[in-house]
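Only one chain comes next, encoded as structure tokens, the form predicted on its own.
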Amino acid sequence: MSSTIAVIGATGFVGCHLVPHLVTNGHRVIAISRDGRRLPEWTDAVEARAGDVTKQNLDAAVAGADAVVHLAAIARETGGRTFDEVNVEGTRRAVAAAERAGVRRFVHLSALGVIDDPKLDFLYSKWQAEEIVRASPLDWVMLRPSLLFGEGDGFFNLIKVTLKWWSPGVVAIPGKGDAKFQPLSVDDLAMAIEQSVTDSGRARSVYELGGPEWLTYREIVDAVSDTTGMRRLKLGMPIPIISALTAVTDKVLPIFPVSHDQISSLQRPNYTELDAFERTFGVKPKPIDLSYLKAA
């Protein structure tokens, strides 16, 4: 059955994928953005609204939406912008809407290994915004997935660039580089999306979501090296060094790839069981394939 569906975050990495797939689906899409732009593959199905998370409540934003995904989020603070601004506020502001708009389905989308535990910064912002979502009295779902891959992501992104703009000959690893993660197509993603939006018995459940398969820190390095032909050795680097070193990068090189709390949030679980998804959503995930990092 198609819904109209307002998506908050709606021209963000997940978004653009997203969107697309709902459109394919049937469904009308009321797509979100800080300055409403549109994007030019949007059909007459989607409508562009402006709605900031951070400066004003977004009731004309989801009027009409019989549900609402939220993806508006930040992985790191720059620009001014904070995790508690954007991450927590923002959620506070979007269930708000929604409970004003009468709409029930909230799919909002956190991450795997949040924790309450507010030294690692972003990881216990995306905890909050949970408890916000969860005290409501929407009908939510909460997706926690590990590392997104596809065209336009963050972290296998990031990897090149370090590569190639921060890795002369040598590429840093984090510790022994043994922490694993479960990298999930970000289509997969959007499929699973548009199930928790329109299937009723989901409601109030938390799914914890990967791909087919378990990763380490120094594989997925080797993957992005192997694909962008950017080939360097791997030297490991205690985390306590690397650390001292963000704290400071952070404050004088703020556009250095990787951030203190990024360093930090490496040492949580990034992996679940490597059937959760297809046993939650009924298909098999895409194997990781990082084909689209070729491009210049």
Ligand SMILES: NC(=O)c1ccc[n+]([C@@H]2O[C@H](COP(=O)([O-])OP(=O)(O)OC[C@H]3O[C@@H](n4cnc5c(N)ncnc54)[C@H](OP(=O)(O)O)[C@@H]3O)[C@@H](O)[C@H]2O)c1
Given for the second form:
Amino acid sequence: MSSTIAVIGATGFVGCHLVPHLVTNGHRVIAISRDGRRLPEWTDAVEARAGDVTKQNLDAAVAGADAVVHLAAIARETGGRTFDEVNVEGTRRAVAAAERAGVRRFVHLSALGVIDDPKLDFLYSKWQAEEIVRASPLDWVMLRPSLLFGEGDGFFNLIKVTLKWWSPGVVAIPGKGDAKFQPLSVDDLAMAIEQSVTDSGRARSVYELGGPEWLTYREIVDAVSDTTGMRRLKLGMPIPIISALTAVTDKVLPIFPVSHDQISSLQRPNYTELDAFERTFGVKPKPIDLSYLKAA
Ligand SMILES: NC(=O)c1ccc[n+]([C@@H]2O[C@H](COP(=O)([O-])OP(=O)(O)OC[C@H]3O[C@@H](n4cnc5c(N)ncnc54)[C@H](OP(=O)(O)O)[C@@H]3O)[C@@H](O)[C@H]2O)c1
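Since we've got the form predicted on its own here, give me the form predicted together with the named molecule too.
In what comes next, the whole complex appears, and the chain from above leads the way.
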């Protein structure tokens, strides 16, 4: 059944893949971002609106929607933006606006590894956001994906940038590089989000999602090296040393590729069962394909 879906965070990586997918499946989309900008590829089925989850202007942004997909979040605290303000209180405002608008279905993008532990800043903020969604009377659906790959992604492009600009000959690998991930295609996630919006039987469900294979950090670096042709010697760096280094770079060099909090988060599992996606959404997820990284 087609509906009008408000996507908060529509101009980000996931949003850029989700919005066309929703339109192709017959939905109208209210595409919300802070400045309300319209992407050139959006058709007339997409209405761009401004809405900032840190401000009080979300009611007008979600007005008329049958469902809300909440994507807006930050993965690092930079430029004065905090996890508490965007990820936690922003989710509280998104939930409240959905309730006031009479929306029932609220699809919330969380992440694998969320935890009720204030020492892990990002994962704790995502946990607190989940708690706000869980406590609401909405028909929520919570998705917890592993790393997402696809054109415009953050993680795999960051490894490419790290190899190119920060790793002359040698690339640092945190610890043994054996932290395990389960990369999922952003297009498979888009399909899962659409089903989560339309399938009434999914209300109040939490889904952990990953692709068809587990890959270690070391294997991911190899995959990016192989795809881009940027071969580097991999040098294992003890976690306490990277941890101490990033505690400093967070303060003096905010463009450093990884934050102290992201290094700490490596202790949390970023993978789930290999058949989790197919069991939940009835489709085999795509194997990892990084060919989009070949573009300059
Ligand atoms: N990418 C991954 O590998 C991955 C893995 C697991 C979970 N997730 C989750 O998936 C969701 C989407 O991630 P993503 O990779 O698409 O992130 P992204 O590329 O950083 O996009 C974030 C979006 O949120 C919007 N946004 C940021 N601050 C906002 C605010 N104050 N008010 C309204 N909108 C705001 C941004 O729009 P403007 O800045 O233009 O306003 C942008 O459209 C997040 O919740 C993330 O935690 C992502």
